[in-house]
Amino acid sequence: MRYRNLIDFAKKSRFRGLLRKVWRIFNKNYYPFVLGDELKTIKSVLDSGVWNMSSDDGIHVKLEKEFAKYIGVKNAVLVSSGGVAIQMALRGLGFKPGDEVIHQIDTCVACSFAILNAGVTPIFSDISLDTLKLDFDNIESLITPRTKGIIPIHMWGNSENMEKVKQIADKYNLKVIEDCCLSIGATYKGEKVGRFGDVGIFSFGSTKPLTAGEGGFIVTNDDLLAKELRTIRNWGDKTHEYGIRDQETLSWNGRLSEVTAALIYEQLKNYEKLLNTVRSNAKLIIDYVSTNPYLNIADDSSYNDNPIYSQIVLKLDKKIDKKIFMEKLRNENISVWHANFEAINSLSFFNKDRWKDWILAGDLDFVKENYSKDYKNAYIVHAKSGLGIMRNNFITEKSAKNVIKKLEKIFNDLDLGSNI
């Protein structure tokens, strides 16, 4: 039975729980895995009887201090998810219906939905074919009197050019909300991402580089903003932060379980050790790519100085048919994905005008035009030129070397006069 058939069998079998445990014992290329004293710390939370954020000395308080220290900021506010973090940050920064926030068209739709759920309007920008991130020549044409913010996204563990982001933000008096959800621990010119904007957003969802299944962080150097964010995450109740039983800001339940906080707390302790292993193993594949005329690494090392490789992002030579190449890689059990997400405006919510039910303020003609554009660069990357080698391929040195061996095999079989 082929490997893929075994996986399908395991998913459908009534013994799938047991099969999953056996698989994880013998297969070391999975992630996440236990990094420290997770079970011990979780048990201490369960024994304490305080499973939510009601205690002033709970594990979430310790985690907030440790995470702020790790990023290099004054404040870290723990919340239930990265999406809720974006909503809370926009509300805390004073955004109102009709205000617009710019971000690249080919990130996860969760970013746009979070903006919309905060009552704010996402505006899309195409990407650069060189960096696969924001096209800065395009952004200024999108700025209107309603533009209040910009969300640079550190995609797949690669930092955005924050100097250029800040130049535009300063010129037009925009708030900067850094989306660091796929890049915890990545650096920009030697400093960890998340500390360059007004706020930094982090996520610990199931696909993130540091995962606890769910959870998120908002980091900021603004003490008053942090105070407001802690109020907003508790339905806006001002009792704890201000000593007044009152609500004046439309808010959410953004709290996170102390059990999950305990898991993040222990994962964070040994996270840099994991990153060092991942970076070392990724470098083996990157060194191979540097010798392959058909592949290039998609980054700019002049500022993206220490990626964390949620994926190794590749740009493919025009001679390579991406669809066929991906199929060959998957047939060799190399898990791959795209270097970007599909253009957000290709999704039914946007291309069937369902957004009109939710955006009730602002210049709707301008929004309609933005959502109807042809984002050519993002399309080219998704359909033809961008590829991501997923992290499980290089969790271990052995798995990384195995990927190289299989890539060499594929390219040795390549007929240079035709597609792969």
Ligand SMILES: Cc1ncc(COP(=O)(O)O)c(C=O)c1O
Second form
Amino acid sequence: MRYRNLIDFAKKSRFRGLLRKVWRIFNKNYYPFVLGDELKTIKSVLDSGVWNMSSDDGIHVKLEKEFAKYIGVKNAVLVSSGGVAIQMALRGLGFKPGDEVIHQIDTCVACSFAILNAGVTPIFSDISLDTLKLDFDNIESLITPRTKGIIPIHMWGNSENMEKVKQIADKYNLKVIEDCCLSIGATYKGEKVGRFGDVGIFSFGSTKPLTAGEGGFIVTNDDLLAKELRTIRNWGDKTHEYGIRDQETLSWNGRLSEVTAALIYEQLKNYEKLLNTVRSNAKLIIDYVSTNPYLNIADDSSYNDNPIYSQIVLKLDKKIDKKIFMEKLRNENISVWHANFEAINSLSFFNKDRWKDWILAGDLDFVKENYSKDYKNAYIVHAKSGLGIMRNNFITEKSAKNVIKKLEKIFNDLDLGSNI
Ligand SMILES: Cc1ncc(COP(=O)(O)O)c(C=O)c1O
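In place of the form predicted alone, output the structure of the form predicted together with the ligand.
Whole complex next, starting from this chain.
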């Protein structure tokens, strides 16, 4: 507890910038850190004098090629964030106001807001208590004549069941937008997420598995769509991609600075090395979890075959009081989260009808019903059963072993019975 007070004091101190630097020299448990030749590559961008995306041989062009190769797709379009990537992808795929797109209720609100900012209507699905992702048993009840898309979200480094997503998408002719923002490099049955949908979306924002402060990607095998997305990225100006000075599509500034592109380029070079470390450290904790009858790993390893562990996602036994357990972990300086987010419809924008100012087309009674429902499984996970151990707890082997030691101590103190 005294340790936490010290951290709180340091955060408020006048010297917090300096203290953070000293802390980072001695404490290796935090990502991000330099993974490649970041300084050299950023300097060469600065020296080139081309700091934006205007050059055809700029660092963003090289990065787009490398990222497409890394994911295993034909095209990768670099953009300013994951949220902008979702907006642009929906526009590029032809979504119009009144069209509906389904995603799980307890993801980052950025996903729903990006859909709304594209003029499209998010429709929520409850989750499965086993995988903490889409509930495929009930998803078809959400499909209406207006449903045009589905966003599977590969939460916390775990791939969604893409076979089930594709079955539904094929049956109802839906576009698939894979949200890979929390799962860069994770695989579904041996192949990287992002290559299964019409598009895959990525983010390099803070707390993402690969970060550059900000940034995002849209990947696709559709060459024409990639051309359209590069146009949408630049306020819809058709000059570069089509050789015509005209604007046809309502668009955004989705461009990214070449300085940030250089940072992503160097981080990506050694990302798999970082993942190897993260995976082997996570395995230590997962091995411990397999010996503890009160903890279970959430997910289905038959398809989610190489997670990247943005968090280790756990399901707690009913005997464990989540609130107390989380408090104990935090007191031991282990950062934890609820696994998923709160149900999005608990936020004022949705439960105080603010959405009515923005959703102007479609079946508003159906939308209201969807936003007013109880999402029981998402509630259970958030309030009682879900727990995520954040990645900074196991970025080094030493810190992963420390987590195990702390878990053992907490379970001893909890005295839940003799079977540990
Ligand atoms: C699942 C998910 N999708 C989309 C986003 C949006 O990404 P960004 O913050 O880069 O806009 C985030 C995070 O913010 C996210 O966690």
